[in-house]
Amino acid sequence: MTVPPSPDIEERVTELLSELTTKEKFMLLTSHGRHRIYTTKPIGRVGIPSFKMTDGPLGAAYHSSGFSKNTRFPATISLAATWDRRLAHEVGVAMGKEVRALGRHMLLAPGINIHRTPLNGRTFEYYSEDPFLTKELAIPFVKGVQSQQVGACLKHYAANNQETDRRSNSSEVDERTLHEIYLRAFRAVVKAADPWAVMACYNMVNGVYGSENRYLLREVLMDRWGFKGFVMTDWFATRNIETTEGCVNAGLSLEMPWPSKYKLKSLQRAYSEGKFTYETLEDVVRRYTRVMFLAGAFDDRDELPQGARNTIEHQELARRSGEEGMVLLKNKGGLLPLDMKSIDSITLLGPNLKKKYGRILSGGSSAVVPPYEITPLDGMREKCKDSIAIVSDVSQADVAIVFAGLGHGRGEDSETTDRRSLSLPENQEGIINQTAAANRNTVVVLMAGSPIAMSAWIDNVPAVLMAWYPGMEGGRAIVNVLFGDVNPSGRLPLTFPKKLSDSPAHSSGIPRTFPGVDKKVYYDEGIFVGYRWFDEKGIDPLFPFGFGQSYTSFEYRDVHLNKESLKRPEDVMQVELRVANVGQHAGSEVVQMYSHDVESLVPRPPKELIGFEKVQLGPGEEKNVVVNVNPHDLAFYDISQHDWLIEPGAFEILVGRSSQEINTRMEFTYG
């Protein structure tokens, strides 16, 4: 449930609005002045200050924070791979503190769009292909940010799933798919975390641009979900929109970074011609000024949380979250973890060995420039010191490590462009295969923010570690995992296909579904996105959703339900089990819970994630684990009622280590 603002704030907002002229209210709807890219213009007559924002979601971005160097946290997809709600909250708190220390009022994060295509250039900025996992991590993140009296801004609302033609294309998506897949996480975060802002997308949704989409903004977000914050544009997103009143009536409170549709003359003309009402104007201004009060924009800075930047605690958190997000994809013969005592020499190769990612606008608006950045080479030198020799002769080394992957260049993981290929560049595949041919103990460490095809080389190497973009402490985090100081516990937040045509947006092989035809992208796959598609079509992925290996082994024991039926939507069922670490290393296991509607009125996926818990266990240790099952997570969107429906009847609960490694099936009834 969203939390209503305090009466005191509502009184302050009402008093302020009563003092404003109509022109001043118009002035609040945009930022006047070309130098004000991330701040709004103050109105001195009534003491309204600038409202200051900074880009995210990897931290406070360099270009939008006064060119300040700030803690660079791992990419959002890496945080999602931790499957750790508590860690997501910690990161949110830390980012909120950094933004607060900068004197800013809002972090333009998190990005919660669903991974529809593995080629999306901004996959690294988003959580998952699954709405449940997305909302379970975004909710604590938003709460963490806003605990510092800094606003969080959900983006990009909605169905913004590719960068190609993002400013002009239309996502053509049916009502059920729109709500069940692409709006579901937004809905959950709005209701549970009360975010202070939502950023409208560049693209159209079913022919209407996000910033003027009355159905999405006014009817769904505000009226149905009870959203109390304000809606802003993405930067320059209104350029192709025709009318001023379309945006006002839709509920758009803030056009950024400067006026296009919200020029004073345009607003005055539309208002005088009766194209939007006084009540509508009051609403969009009230929403925005309410958040200004919530964020302390009118308060003495000494009375606000002071915040903190680049602290040792934040740097350690960046390292720890990077470690927790790493996914061990392959470990044939137990090559990893590397043993310091049995290795005399090591070879380090690959284009990402010395690469630094924290550069201005590298990857787009999410770019954070940190005060320092530990590369893999830095981390390896620090670890090996005088104990292990770093040599250049691959054939003579005990172990060879290839640091491969992507960067933030055009056609890679970057805003404004989508990836050109699912595979690594040919020269990287060549390096991997040549190294593997010369040294059987070859480890591949992938630094990337989206899935990578591996058929050209994976059979030739015994070990593969997915490190994502692990942040400013990434080199140390990678080394700690490789040498076993940290047991990898990350799980994939999205499916890795063997080839691009296995993915739902690319299965047809024609541009209709990606990148689109005549500026329209057709979501023909419907609700079958990600693992839902692979399960429904019986396609074997390279690595399934939820997958990840460990240096130890776990067993599930005594799995059972605490009840056999649910009667009402507010009832909660618990799945109870014991998880045992039966290996030799301490480690964390992610217990995953999926549901299956045994007999449904509408097509439904073979399984849908409805719960998970992460548990840490020492060697030989065993713990009780309880996972709650909420009936609303069993619902589908019913187009006849235009609302969510929990269908009475039999359901299965599937318990396992990934979407494909299911250990236990149990049945219960609802209704």
Given for the second form:
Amino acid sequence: MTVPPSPDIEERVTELLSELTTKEKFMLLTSHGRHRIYTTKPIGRVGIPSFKMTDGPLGAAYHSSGFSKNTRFPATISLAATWDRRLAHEVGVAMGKEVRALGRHMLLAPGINIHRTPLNGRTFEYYSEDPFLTKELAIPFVKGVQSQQVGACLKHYAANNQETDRRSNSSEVDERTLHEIYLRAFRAVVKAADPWAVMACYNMVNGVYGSENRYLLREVLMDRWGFKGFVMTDWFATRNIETTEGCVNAGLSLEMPWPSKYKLKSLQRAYSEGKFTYETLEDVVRRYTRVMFLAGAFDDRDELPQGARNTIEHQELARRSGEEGMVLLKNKGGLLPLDMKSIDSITLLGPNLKKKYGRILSGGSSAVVPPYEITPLDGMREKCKDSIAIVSDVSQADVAIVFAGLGHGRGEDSETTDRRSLSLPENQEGIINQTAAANRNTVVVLMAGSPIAMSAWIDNVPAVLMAWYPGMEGGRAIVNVLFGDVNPSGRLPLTFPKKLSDSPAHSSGIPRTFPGVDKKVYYDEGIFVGYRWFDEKGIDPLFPFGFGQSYTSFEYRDVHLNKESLKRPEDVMQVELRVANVGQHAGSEVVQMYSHDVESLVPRPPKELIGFEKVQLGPGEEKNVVVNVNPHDLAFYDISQHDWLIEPGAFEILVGRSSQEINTRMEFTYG
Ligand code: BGC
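Show the form predicted in complex with beta-D-glucopyranose, please, the one above being the form predicted on its own.
Next comes the full complex, and the chain you just saw is listed first.
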């Protein structure tokens, strides 16, 4: 449960503000401390403490938590691949506890930007190419974090979809696309989970930087959506911004990590020249100090939740969520799960076999350094012990496993750079093909935070497991899935294209759409992002959005709608079905539901995700599943009204196992 904004807190804020001088109010707007770039400076006279933050989103990051080692959770994309709201909440709670135990007030997470290009260096830190999936998992995550009296911070608002020139480029995006794709999850999380902060993006959106973007901050976030928290800059994001008043008037409360536009003198001058009003100043200070109260910054630490770090529970949760996020992409002839009893020898290869990810700043600001990290080799050794020999001769082994993928180096999955190509780096394709030529039981385990092109090798190997970055217990998580202790139930939260030019930002083949020309990146594909694009253009992806195999099989029975029409936005309709596990293993299925607007005033995607449920079933078991259809999810953003519109008329509901494996289509009407 989120800590309620009790009247007491509002009164305490009012009281505090009445005691502050105008100069002190200015001082609150930035950290004023060069050496502590994640904490703000206290104001002793009125007892204002330091506000302390730490980077996320994989846990409390080393560089920003006083160089402390903390539980390293799987990457956000892996959490998204679980399609498991409850797990997202649990991870949020655990991260909140770690931050609380550090005595900090805010986790700089979650990152909820939409995957526009598979080359974005920060794809691993974000959830999905789809706003619905993003918000469905980010809402419980934020609620989980904030249940520990720790603030969550949604970032990077908005359209920060690439790292190339991120501090100087402008995302040129039309109004409908901006709202329907890039702002949609922000809006939903703000409304449903009341996050205490939003971090503005580095880039410009339609020519205006995030931290001074009055339209995005004041008008949309605060006035339209009713955001009650405060806005901070991304670190050093104000460098290219020209005026102080532009930021204040936009509603920016906190400039991090030290003053540039919010230097005391600049604030005083702009104020004395009447460039912003006293009310505006009060508002930005109020928003921020209110969150300080909510986070207990003024309270005795003994009276706050104590939190917990590096507990066995958190480490097990890291392992469990890593396991649940893994996506079985290929399993020809049922090579997986590996059978302990029938395998005598195994060969382990590939650059990711011994790789550790939790190093300082590795991958950028989300680098959490854990107290220990289980590599795939550690996990395999532990599992195989005396029963399976780990041998080096590929051709003699019963099974060969290649641990391939990316890391957090430049040009891979890393902040500040984008990936250079969609293919595996170095000679990894060669290693896979040579191994497959020598051993027909070759399994490829991919550790990466973004899609990989596989045409050069996938037909040569029988099994591929997408493990993402599975956290500090990753080696164990992978082994548990390979040997069938855990049945993989992850589903892709983004499309894997066959080749880069198939994906929307790259189809033009010219820099205009990526990485931009003259510091402008044109979102010419509009709302057709991710599977919306592949569906619309009829392009066959390598693996579609929502895809993932299992060691068992499922059947959908008696799929039907509980009514034929919806009259009002408040009405709810339900898709009801029975899901049966008709295989030999226990496992989880993700029932997915998409909508299609049959006739529309504006071009709409052939399908859009509007519901899903993850259901766990023992062998032979069957369960009833109910998925709600919420009319608001059928809406599009109408630019003539600058608002959402649910168009009356016929819609279709598509129920299936992935965006491309639809079992049932049913029609209903709205309005
Ligand atoms: C990143 C943010 C991060 C901040 C503070 C920036 O470079 O874009 O995600 O929270 O640094 O470390």
